[in-house]
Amino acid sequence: MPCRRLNALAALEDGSTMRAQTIFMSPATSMAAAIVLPPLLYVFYTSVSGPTGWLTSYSEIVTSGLFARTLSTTLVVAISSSIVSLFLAYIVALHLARQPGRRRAVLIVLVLLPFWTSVLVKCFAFTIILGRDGIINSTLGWIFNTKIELPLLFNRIGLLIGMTNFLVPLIVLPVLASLLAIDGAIYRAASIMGARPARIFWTVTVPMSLPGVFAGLLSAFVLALGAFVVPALLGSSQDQMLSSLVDFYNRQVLDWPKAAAISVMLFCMAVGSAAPLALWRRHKV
């Protein structure tokens, strides 16, 4: 009986808690719903309202080559620069949560730091560093006393260098998060039962980081996905992507139900994506 009745107040409790957040967050939901909604529901109209039929576009996307190679090269780009950002991002936040609260504090507005630079100047800077004559092939010029040109701009080693730069730091904030959330007590029993500090990381650091990886790999995955100024600058004609797809059909074909149609299919992706993370953690609830 008395169990019965913890577990009766434990459900009241978290109804109760359910409500109140319903009721906070319903006024902001409101509002962005208000502003999301009706432009994606207009481009989703357009995207279904061609001139030969409801469907036409998405029948003459799926079957066109040109949308075959360029989704293999969104999905290759989106998966191995969030891989690339995920692992950097790792190491930074690793060695953001041993320092102490005042340096930490420092350590975190660096991070920040690229988020207050628009991603094309970023990209016009990235094209001084990584060009034939840019200040890395200059640097190695001078130290192997000959001339150097590295190809690093306008292919994929460019466009992955420009993606990690913008995706590193939208990772190392939750896998922070979640490394910060670990007790320190956990680390000092494993110690006294023996481990050293490389199975500490793999059996206690890496499994109880998982939900900060998550989110943080998921993010970056659904923004490399719908990325395009990267792309469009540093990246070459092989290496665009859907984004680049869009503005084609958009601004040059200016065949608009087919850039909806594609814009639709990108947002089901970033949507789809979400499904894993969410099945995760209600399994892990």
Contents of the next structure:
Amino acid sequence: MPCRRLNALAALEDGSTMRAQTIFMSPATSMAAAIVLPPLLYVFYTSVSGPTGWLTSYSEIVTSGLFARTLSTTLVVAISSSIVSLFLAYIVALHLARQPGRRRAVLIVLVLLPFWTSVLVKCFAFTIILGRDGIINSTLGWIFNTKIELPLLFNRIGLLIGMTNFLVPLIVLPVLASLLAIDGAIYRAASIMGARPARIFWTVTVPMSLPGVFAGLLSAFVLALGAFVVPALLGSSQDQMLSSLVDFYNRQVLDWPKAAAISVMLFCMAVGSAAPLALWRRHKV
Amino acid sequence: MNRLVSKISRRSFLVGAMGVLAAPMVSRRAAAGSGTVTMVGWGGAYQEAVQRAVVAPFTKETGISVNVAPGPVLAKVKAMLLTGNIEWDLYTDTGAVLASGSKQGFWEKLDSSILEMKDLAVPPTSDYAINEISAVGITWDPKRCGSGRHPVNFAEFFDLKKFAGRHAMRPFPDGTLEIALLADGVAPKDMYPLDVDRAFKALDRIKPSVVWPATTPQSVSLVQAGEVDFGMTYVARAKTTNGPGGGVPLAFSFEQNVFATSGYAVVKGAPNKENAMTLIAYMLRPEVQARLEDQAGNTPTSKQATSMLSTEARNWQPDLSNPNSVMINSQYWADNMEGAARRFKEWIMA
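Form predicted alone already given; the form predicted together with its partner chain follows:
Then the entire complex follows, led off by the chain already shown.
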């Protein structure tokens, strides 16, 4: 055993990180696999073995208008909320990266506070802010001295606001990590060479923060794909996403093969969107 | 050995594997002796009422202790029967869901010899018993919408010219289709079988101004917050807003209602079957129903219980013989829920 451990450390020091990764990751990975894989396989089995024959639930779902509509809502909401979140999170991360250490720590807690709050609580808070008589509408009404009822709740706008609020912290952290990893000397070199701030931003900051951007974007997108609570509480009935369909087939009509088939497709979408990133990262490293 | 393995079907292997994984959760229950029963509860204020009015006195009388598991979901019953790991003895839900479970063979036959049959307005079937009726109707905030400024029947609720504003309705077909047909002028006696096409056509008229609350508590909280002008909710929910800590008090129309039943069934293979039967029989007694509805605010199915209710509870009792109202037909929904639920979901999301 000690010999093995030394090997692992040596591998790390050698820089042959691949092998060290395998050794250090294997306990966590095997435990996760033991817990997650059997039920996952069972879900997969349920999805392919419908009561009326193999793969019938897939063919019935793919041809149903309900699924097509929900899938397009899911993709549109997941992509647009991830992009809006990235835009907002990048600004926050840039600001955080420029703060001195202690101040940054305080500000990071402010980013994490909503992240730690239950999504259910946040959604109910949003109904108070966005509602017809909510804080925004009543404030605007007071300023313009007339009754203002902007439709901010139970529609796509409310859903996107809620989703963005939910996703921003997930992007801030990896982007901040990437930004902090940039060597300050590169900025100094760029400005000595005469580059203006805008040019430094586009040729140094952005390219060097890309790993964090992609990692954040990916985790935001994957989480957004499976959103359930936010669309249920802030969106309209037309804004419901695939998870709501899984719930419907699972609980309301007890059609488990279809619920499982949609879950498997969601899973494949998540894995499918992660794969290119993993390949790109390996290529880079 | 090999032959034995090949005899095990894939499904039973997978089920077995799931059972092994779930074993740590089962052992806790296996320790329970004969003096217990596990029931499912709705949670919230309603479950507290059940606890005070039913569970505590039941345990005192019989010595049987009652565990309450949260959240009735028929899918869970199906999963328990599939895996053979029956965690619930007593299941509660609406009459429609109980009838649907009955159709799928989820329940034990009831022991009719211990049930008081004659006193009940809705007699128990062979495998489930109805113990209360909940009126669904229109609710509004009387401070925002005074007399004449809110709908009192379903035709008015669907009349957007007369009562413009945001409406909330339950996002489920059972009850909602009946309300749409009543609004469209179908006579209560001609309700079943439902003219589903006509119901959806009527719903199309008000769809643009309807919000579909994700949870039952929201059916009153959205009205209280002024997010919705006119809601559709259970009378007990509206009554609660008038009690201490209820928030903005809401009004409720008894001029026209649909009546949803709810009750109990014993899950097939329940480990504490006898105790579960005893508890059902207990819940059908007039004095127990009166005690429960004094607190819960629904309508007892026991005819004798009606006269035992407190004055306050009686003020919130609907008239079950109101000719404008309809009792939801559980058997119809047990037979038609799946198709209607799919169509409703497609319609609501389109």
